[in-house]
Every structure is written in C-alpha cells, then in structure tokens.
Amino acid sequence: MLRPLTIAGGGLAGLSLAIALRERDVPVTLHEAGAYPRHRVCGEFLSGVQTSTLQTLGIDMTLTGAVPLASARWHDPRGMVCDMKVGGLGLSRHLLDDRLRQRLVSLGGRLVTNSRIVPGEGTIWAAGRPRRPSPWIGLKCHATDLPLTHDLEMFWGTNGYLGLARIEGDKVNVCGLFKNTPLPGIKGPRLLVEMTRLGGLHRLAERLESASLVEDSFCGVAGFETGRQPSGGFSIGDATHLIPPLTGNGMSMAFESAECALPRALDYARGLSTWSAAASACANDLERRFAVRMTAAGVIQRILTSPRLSRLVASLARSGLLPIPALLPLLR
C-alpha cells in the first residue's frame, strides 16, 4: 500500500510532479486556486530543461507542436546591443497547463479546481511564490501581426526588462517585469505598452501599438521578489526559488524542481521516509541543483535594473568586451 500524497498548487511544478507520481501509482489529488484552461505571467520560453528530465515525470509529449527558438538579440533604449544562439522552445502556458491537466486526469489522478488547502502532513507545496511586499510588477499578454527579427527579442529599459518570444499559432508572447509605478486610468494591454514606453523603450512601444494585443491574454502580477522564497514544509516550483525571469529557466527550473522532489515523494509514498525527513532532503537537493543559477541571476539582474550599470555593460557589450552569450551557462 502506497501513502496517498495532495499537491496544492496547479502550475508547471505541482502538475509534472502529480503525473511522475500516478505513473508510479502514487494515489494523487491536486488542488488548483484557479481552473485551466488560464493565462499565467510567464515567459513562455522554455530553455535548459533536459530531454531525460522530461521523460522521467513523464511529460515529454506535452510539448508537441513547441515553436523551436535559435536565435535572441539583446536592447536596451539606445538600440541593438549583440545577437547570440539559444536554444529553447516557445509554447504558452494556456495551453501547456491544460495539456498537463488532462495527462494527469487521464492517468487517474484527482484534480480539483477552484481550490485553497493548507499545508500539512502529505501536502507538497507548489502554490507558487508567496505574496511579499516588492517593488516589482510583471505584465504579460500574446500579440499577433508582431514582426520579431529573432526567435527571442530581450529589451531592457530604465525600469525594468521584457520579452518577445515566438510561441504556438504565429502568436508572439509579450512579458516584462517592471519597477509598479502608478499609470491611473491605464489597465490592459496598455498598461504594458506605457510601461515600456516609460522605459525608454520608444520604438518597442511603437511595434507594440501596431500590433494585435490579444485582451484576454493579459494578465499581471505583484506582491512578489525574486531570489530563494521564505518557504517551509516539503515545497517546490516557485515556492522555493524564483529566478529572475530575464534568464529565460523559469519554466525549466519548475520541471527540474519536480524531478528533485520525485524520489523524496517516493520514499515517504513508499514509507521508506518520514514527512520531516523527506521535505528536509528535498530543501537540500534543490538548494544544491539551483545555488549557482539563482546566485548569478541575481546579480545579473541588478545590473541590469540599474540605470547606471546596465549602461556600462551594454557599452562593453558593443564594444566586444563582454561576451554575453558567455553567462548563459551559469544562468542553466
């Protein structure tokens, strides 16, 4: 007899880690705030992941039909700054969430919607970051008619940074993460336009106006920083770690954050382990899969959301001095 394990949280995290566990026969129910299929602040860039973890939570034919992005340029307000490879996917997260949501079902898992739990004995935690006072705010919304020169179209501004990733149906998905000044009167997708136009973003506001911006694809968030989050219990996804989104692993560290959790879920399934001691090794394991990454992160991004050093590394980045394509490594 397996123990039977609840997941609150239905994001990227919660729902890879429910269908690796029902594959193993794990007796599984997942509480979701919300309902799918929904749009969720993301980049929709899916870059890092290793094809292996994919197919150990049992996922990897999620991401049929994932745009393949090779090629990303960096700006900032006074133009192009360097081109460089990538390697990734694009594919939204309306429709990745719902495509999760029926392989778990499909699989004998027990899904339910619109619902708030709280933490306990057999809970893992994946309701993603918790709501702490923060500055910051991120906008996102899908356009059509947007013209990319790249697979991946990064920009940063005075006040923050965004992205332009090609994903599913010729749709290209607009996400930014800005210092929250007060627009009144500005909601939508025009919040996210003036808010790279207060940037100076000028000329990205502009494409942004000629293009279809898709209403109900908008969404925000706030309440929130990144970096290690103050969590507790056996917890996973952006309930631990958040790295700042400007490095384009957030959705890849959500699946490998599953796949750490995996063999910990399993030896307290298995009563191989206590409650205690399965969350224990589980912190650990991904403090040691994601130190590096979440510290680099980290200070890239407060270079690059302060005025003054961001504009020093793109005058070296220019001029050939500094190597961006180089930092991708630590940022994996």
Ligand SMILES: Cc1cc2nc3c(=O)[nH]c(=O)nc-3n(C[C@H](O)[C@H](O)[C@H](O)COP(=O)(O)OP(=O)(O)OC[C@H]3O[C@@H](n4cnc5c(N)ncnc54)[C@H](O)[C@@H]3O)c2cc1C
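Positions refer to the first chain, counted from 1. These numbers come from a predicted model, not from an experiment. Each form is matched to the other, and the largest set of C-alpha atoms that superpose within 1.5 Å is called the rigid core. First, how it differs from the form predicted together with the ligand.
- Relative to the superposed core, L312 shifts its CA atom by less than 2 Å between the two forms.
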The other form holds:
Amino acid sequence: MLRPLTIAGGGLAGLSLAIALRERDVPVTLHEAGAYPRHRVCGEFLSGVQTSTLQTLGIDMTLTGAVPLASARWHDPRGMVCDMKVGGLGLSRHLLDDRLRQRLVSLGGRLVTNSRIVPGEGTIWAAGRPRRPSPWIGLKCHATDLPLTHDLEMFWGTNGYLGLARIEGDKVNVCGLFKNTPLPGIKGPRLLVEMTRLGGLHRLAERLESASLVEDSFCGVAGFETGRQPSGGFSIGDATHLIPPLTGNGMSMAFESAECALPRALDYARGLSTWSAAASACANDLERRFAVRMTAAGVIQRILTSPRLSRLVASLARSGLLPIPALLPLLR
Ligand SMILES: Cc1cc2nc3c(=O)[nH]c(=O)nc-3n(C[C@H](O)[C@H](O)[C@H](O)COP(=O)(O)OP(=O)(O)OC[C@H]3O[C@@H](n4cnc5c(N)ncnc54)[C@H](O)[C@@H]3O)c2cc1C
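Output the structure of the form predicted together with the ligand; the preceding block shows the form predicted alone.
Following is the full complex, with the preceding chain placed first.
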C-alpha cells in the first residue's frame, strides 16, 4: 500500500513530479488554481536541463517539436553588444503545460482544475511565485511576422530586459521583465511595446509594432520577488527558489526540483519517512543543487538592472573583455 500524495500547482514543477510519481504507481491528486491550455508569462527558452532529468521524470517526449535555439545576440539602447552561443529549446508553455497535463491524466493521475488549495501534511507545494510586494512586472506575447537575426535576441533597456525567442509554428515569444511604471489606458500587447519604448529600446518597439502580436497570447504578472522564497513545508519549483528570469533556467529548475523531490516523496509514500523528514530532506537537496546558480544569477541581475553597472558591463562585452563562456556554467 502506498500513501497517496496531493500536489498544489500544475505548472512545470507540479505536473512533472505528479507524472513521475504516477510512473511509480503512487496515487496522486493535483490541484491547479487555473485551467489548461493557457498562456503563461515565460520567455519559453528552456535551457540547461539534462536529458536524464527528463527521462527520470518520464516527460522527455513532451518536448517533441521544440525549436533548437543556438545563436543569441545581446543589445542595449546603444545597439548591438555582442553575439553568444547558447544551447536550448523554444516551446510555448501553452503547448508544453498542456502536453504534461495530458500525460498525467493518461497515467491515471487525478487532476482537479480551478481548485486552489492550502498547504498541509501530504501536500507538496508547487504553487509557483508567492505574492510579494515588488516593483517588477512580467509581460509576454506571441508574435508572427517578426523576423529574427538570431534564435534568441536579448535586449537590456533602462527599465528592465526583454527577450525574443523562436518557438514552434514559426512564432516568436516576446517576454520582458520591467520596473513597473503605470501607463494609464494602455493594455494588452501595446503595454509590452510601450514598456519597451520606455526603456529606450526604440528600434525594437518599432519592430514589435510592425509584427503581428497575438492578442490572446498576451499575459502579465506582478507582485513577485526573485531569490529564495519564504515557503517552508515540502515545496518545489518557483515556490522555493525563484531564479531571475534573465538566466533562462527557471523551467529547468522546476524540472530539477521535481527530480530532487521524487525520492523524498517516494520515501513518504512507501512509509519509510515522516512528512517533516521528507520535507526537510527535500529542502536540503534543493539548496545544495541550486545554491551557486541562485547566488550568481542574483548578482548578475543586480548588475544588469543598475543603469551605471549595466553600461559598464556592456562596454566590457563590446570590447570582448567579458568572459561570458566562463560565467555561463555558474548559471547552470
Ligand atoms: C518574465 C519571466 C520570464 C521567464 N522566462 C523564462 C525562460 O525564458 N526560461 C526559463 O527557463 N524560465 C523562465 N521563467 C521562469 C519560469 O517561467 C518558472 O521558473 C517556471 O514556470 C516555474 O514553474 P513552477 O511550476 O514552479 O511554477 P508555475 O509555472 O508558476 O506554476 C504554479 C502553478 O500553481 C498554481 N497555483 C498557485 N496557487 C495555487 C494553489 N493554492 N492551489 C493550487 N494551484 C495553485 C498556479 O495557477 C500555477 O499554475 C520566466 C519567468 C518570468 C517571470
């Protein structure tokens, strides 16, 4: 007899852990506050995840058709900063989350949508970013007819940053994190364009205006702070470690945290551990796995969102003096 588990939150962390538990015959009920399919604020650039993690979770096939992303260009309001090699995949969350949902249901997982639950014993908390006062707003929208020079284009403005990433179906995902400035009367995709313009990225704002921005893919999120979250309990994904989005590693971390949590959740399900022992062992495993990249990403985000320091870093990068290949491994 296996003890049943409940999961709060059907994003990447909750869905992938639920699938992995079902693959091992654990009875799982997942409660998701929203419904599927749906668009989410995310750069949709999946990078740094190991195939072995996807295989352990039993979700490798859900990435079929993702677009390989290899080349990247970094810009600031003064123009091009430098070119970089990246390794990753572009896939919309609209498609990915829905594929994970289908897989969970096909494995006999019980999924309850439009259901918001509270923490408790036997409930793994995968409910994403906790609400906290914050100056940040995240905005995203899909675009068609938006030719890219590179698979990934990243832009640093004076009020935040924004990325363009190729995704399936010849679409481009446009996603940015901005210091929130009220722009009365402006909403939907135009808000994304105007925030871009406000950051001094005028040429990019014009490019976005001449593309077709897909109105119903537009979404936004506010009220969150990056860094370690005051979650407690048995928590995974953004609910515990919310890495600054500039690294493009939050999706991978959601999967990796499910991988870390799996043996601890199985110990509890098999009666080999108490709930509090499983929860604290998982918290330790997550901290060990993510400590370096959380610190490195926090420092880089502080530098790149400071107008003076970001200008300095951009100058170093323009002159080829920034050791980007040496810095990237710190973020993975
Ligand atoms: C602007 C921005 C850009 C980003 N770009 C990238 C990128 O390019 N690449 C990358 O790898 N990462 C990126 N990320 C990060 C990435 O999106 C997240 O790290 C990832 O989605 C976290 O997954 P999760 O499952 O932990 O949380 P989520 O995906 O947020 O899922 C949590 C789920 O829990 C549900 N929920 C909340 N409360 C409850 C409750 N009480 N009961 C039941 N359900 C509940 C919510 O409805 C939600 O569906 C970006 C993030 C932002 C903000």
